[in-house]
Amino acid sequence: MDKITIQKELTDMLGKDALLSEELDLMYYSYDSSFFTKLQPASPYAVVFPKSTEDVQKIMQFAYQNDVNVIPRGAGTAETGGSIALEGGIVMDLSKWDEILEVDAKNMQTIIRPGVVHAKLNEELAKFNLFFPPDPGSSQMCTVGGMVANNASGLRAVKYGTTEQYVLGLEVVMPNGDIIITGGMKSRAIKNVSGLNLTKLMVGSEGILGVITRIRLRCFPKPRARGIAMAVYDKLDDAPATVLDVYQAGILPSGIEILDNSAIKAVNEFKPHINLPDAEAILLFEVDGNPAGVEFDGNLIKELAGKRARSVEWSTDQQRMTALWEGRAVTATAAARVRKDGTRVFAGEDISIPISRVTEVLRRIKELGAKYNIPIVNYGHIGDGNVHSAPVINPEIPEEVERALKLIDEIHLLAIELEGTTTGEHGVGAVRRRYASLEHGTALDYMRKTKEAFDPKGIMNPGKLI
């Protein structure tokens, strides 16, 4: 079926207000935040904005009958090319479908549509003294549907884990238009081990198995207190060693962040008033919970970190905590300003490796940057071994782009070499699927069989994940 016919059929089905078909509009949907889509943008045939599960069902039935690809999309903040129409088709923009259907405070859960923005959800939950713990760092922009599709995590995964641990059930429209509810048709239970766990299968499936239209999430009580510790290190090796010291002392912070000297320099050049200490590394520990417990853990972290660090500061004062955290908060933006003629590229910068090998991977990445003559800013969630490496290049220089792609490839291969993974939280998308066989071996064959069972025509987000 040609593009014009597809557009006409969708307009008749949904109305012209629920469809984009002009070339300029479609061009905007040929990108996400990834470097990949800057190099290889791909426009869809049409963009649709469903307003109900029934709308999604009608779209899927039409697509299935006519062998048209469908690509679910949230806010487009992803960095892997996961929500663009690589092989043509219909982009289904779910970002406007942002209803919070219910907050079931008594049962500590909420039911929402996929377009709800993370920060908006937590604002609503706060009225009930609850919160949704995963913090992806793009809270003001990213949709919870996108978080579920990519099993997002972020700053507080050390203590609270990833999105999958909070998804109790889903409503999903399958490629042929069938509607299923995972986690129990009528269930409001927090625990459920009945049947195959289709909920977990859908979380992190990146839109290749079906379209998520409703999400039932577990919520936690909001912590009553919070504190931040900042430790400054003259030796890079001492930072990961301190993290292990803290764990072995029986303390589980809500977050542990690292900035190496490349990130410290970038932050100070971007925001001189922050004035981070000149050091090999800085660790930031966040602790939350009850006031007495927070104070106890914070002071013990200060004591433990002080055995290796040049200096340690601990605070529960809101204004001071904001100041201590500011350097980490601006690191991603600061990385883009390292070169006046360049910019940061998002091209697979969220590898995850064992905590014991963080020092090794940071040093190896620096060596790779020198090898390809590309500045790299390193930071990340050291508490679970998740390292962010931000290459900074001039994307208008083809030779520099070529060197950057080789650098990025080596970083991914390094992650696998050091017993890690090519992505700790941002997903596979189109960027990392080339490494799937190296990571998963024979298991990849069973992933493909699962995909074929759910989507025999291969219309759901082709060219992604596997």
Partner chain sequence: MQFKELPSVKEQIMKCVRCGKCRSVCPVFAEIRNETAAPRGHVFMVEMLRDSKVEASQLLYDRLSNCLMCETCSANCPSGIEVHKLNAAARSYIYKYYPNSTKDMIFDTMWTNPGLMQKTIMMMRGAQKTGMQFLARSIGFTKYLPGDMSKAERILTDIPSRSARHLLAEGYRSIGERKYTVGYFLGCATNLLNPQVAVAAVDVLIRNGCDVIIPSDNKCCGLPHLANGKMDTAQELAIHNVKTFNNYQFDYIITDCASCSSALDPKSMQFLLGGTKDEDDAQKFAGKIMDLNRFLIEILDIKLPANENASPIKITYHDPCHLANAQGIKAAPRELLKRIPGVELVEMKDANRCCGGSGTYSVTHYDLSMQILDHKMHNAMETGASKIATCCPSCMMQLRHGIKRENWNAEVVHPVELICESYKGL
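Just so we're on the same page, rigid core means the largest C-alpha set that superposes within 1.5 Å between forms. Positions refer to the first chain, counted from 1. Computed from a predicted structure; not experimentally measured. Compared with the form predicted together with the partner chain:
- Core-superposed comparison between the two forms: CA of Lys371 displaced by less than 2 Å.
- Taking 2 Å as the criterion, Gly327 counts as shifted between the two forms: its C-alpha moves by at least this amount when the rigid core is aligned.
- Fitting the two forms on the rigid core leaves the C-alpha of Pro221 displaced by under 2 angstroms between the two forms.
Just the form predicted on its own so far, so send over the form predicted together with the partner chain.
Partners and other molecules have been left off, which leaves just the chain.
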């Protein structure tokens, strides 16, 4: 079916306000946060804004009958090209559909539509003294639908894990328009081993199996106290060693983050009031729980980190903690500030390796930066081995882009070599799909067979993940 007919049929179906079809407007949907779409933007045939499961069902039935691709999209903050119509098709923007349908405080769960923004959900849950623990750096902008589809996590994954652990059930519109509910049609149970676990299959499926239209999430009670220790290092190598010391002392912080020298500079440029110390690296340990436990853990971390660090600051002051945590959260984008005529790019930015090999990986990444003559800002969730590397390049110089692409490839291969993976949380999308066979071997065939069973016509977000 041609583009014009698709646009016309969709307009008749949904009304003109629920759709974009002007050529210019479609271009706004040709990118997400990935470097890949900066280099190769791709416009869809139309963008639709469904606001009910029935709308989604109608769109899917239409697409299925006419062999038209459908690409679900949340806020478009993924660094993978996941929400882009690379092979043409209809982009389904779900970010406007953001009702919090219910907070079931007694059963510690909430039921929401996919477009709810992560930070907004936690604002609402806080009224019930609850929270949804996964904590991505993009909390202010990403949708929970996108988090479920990407199995996102973040700064607190060390203790609280990833989105997957909190999804109790989903409503999903399948490629042929069927509506299914996973996790039990009527269930509000927190534990459930009945049936094949389709919930787990859907989480992290990056929109290639169906459209997530309703989410039942488990919530946790908000911890009563919190504290942050900042350890300052003159030698980068000493930082990962402290992380191991802390674990070996029997402490499980809620977050352990690292910023290297250039990440520190970037944060100070953007938010001078945070005033991070000039150092080779800093570690931020967040501990939460009951007040006495937090104090105990904080003091012990201070003592342990003090053995290697130049200094350690322990704070339970609300303002200071907010500043330090915010500083870490903005690093991803602020990294662009370290070079006047350049920017950081979101590529090769999410490798995850065993905790025991963090020192080695940081050293090897530094060597790769020198080999390709590209500065790299390193930061990330060191507590679980998830290192975010930010190559800083001038994306308008083709030769530099070429060099960067080679560097990025080597970073991904390095992760696999060190018994890790190319992506710890951001996902595969279009950009890391080329490593799928290397990472999964024969299992990839079974992934593809699963996809075929759900989506025999291959219309759901083609060209992504597997």
